[in-house]
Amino acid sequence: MWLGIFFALVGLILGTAIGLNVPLVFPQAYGKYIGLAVLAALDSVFGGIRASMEDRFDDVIFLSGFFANALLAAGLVFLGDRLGVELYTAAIVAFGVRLFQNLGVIRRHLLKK
């Protein structure tokens, strides 16, 4: 369990460090897509850490959830842009709530040990 959490945290830190040091600038029009992609990734990582702590981690569920969340969020942004409605806020709220819930469970799990 702890090895998986260690790899997830190392991957998160390494990915953040690489992302901050690569001089790649996305056009402003893709800002909503990038923001939701980051939220989807963080949601999947924290969900994976929580599942690992509860000894029910499954890599197939983790990967399928990661891509399904990212695709649904991108679809909401695209559809919202076409309709002129800010549909991406639904994904932001959903990912934000899940992030805080998963973080709370992880924190409680760590404090009980």
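Numbering follows the first chain given and starts at 1. Rigid core: the largest C-alpha set superposing within 1.5 Å between the two forms. In this text, all values refer to a predicted model and were calculated from it rather than measured experimentally. What changes on going to the form predicted together with the partner chain:
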Given for the second form:
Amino acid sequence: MWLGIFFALVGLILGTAIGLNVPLVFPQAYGKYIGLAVLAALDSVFGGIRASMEDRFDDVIFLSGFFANALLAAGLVFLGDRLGVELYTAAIVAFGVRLFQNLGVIRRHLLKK
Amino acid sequence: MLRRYLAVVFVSLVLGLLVVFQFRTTNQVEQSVPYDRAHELTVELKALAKERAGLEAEVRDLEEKLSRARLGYAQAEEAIKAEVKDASILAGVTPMVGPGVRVLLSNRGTTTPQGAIFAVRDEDLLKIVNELRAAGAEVLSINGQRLLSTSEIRLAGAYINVNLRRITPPYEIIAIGDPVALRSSLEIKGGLVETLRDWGIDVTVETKDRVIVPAYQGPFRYQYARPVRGPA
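For comparison with the form predicted on its own, kindly provide the form predicted together with the partner chain.
Time for the whole complex; same chain goes first.
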């Protein structure tokens, strides 16, 4: 598990470094999409940490969950823009709730030890 | 085992990348137009486009009106030009052409203008001009001097002045009008031409299909007279 956190940190630092060095700026209109993608990624990361603590981490589930959540969220944003309803708040709420739930579980696992 | 960590690395890499991107995009907010503002501007743009379409329609309408007004202007100009033309004809500043007579008076064999009794006098010219006017002459000239309402025919010293210009024999009077009537009014039995011939003056009267009377060349000056405005 600690190795997992180490690799997660490595990935984070790598991504940050790449992001800072790529001279690419997304238009303002895509801000919502990126924000939701960040949420989806965070959700996956916390879910992965929780799963590894429960010793049921599966990389396929991890990755498919990441992509499926991100795509669904993006789809909601897109649909919401078309319909004029801020549907992406649904994704934000769902991800947020899950984040806190996962965090709570992780906290309990850490405290139990 | 390695696959698990690769997945973790991948997801956290994407996370870091996205966070940085979002960070930079948000940092740009101050530099670029905010998203809501873009919406606002779009709405404004639509309103302005509508307004512009309305104004374009108005422009078309006004242009049509303007072209119609110009048409009226052109007609008015045409009318004024015609009026100016008529006025200049009446004022005598336009050369005129038409059928008429040419009367030529010359002193028979005189050598000195003063010595001859039977020289052409100013009165003779005046009488001829009067006669021609009475017979319906429309336009007259003596030796190239157009006769206007202000023209004089008078003796000035040894010479005759017309339009303040000295004219010398032979005198040529050109009149536009009915040639036959003009000629017969002069050559009537016991008339002017006969009298002049009796006095020893050579008078020839030719009828012509086309004579040209030149325009008045001198200036018009009205120092004291001015048009009456309103009921006098």
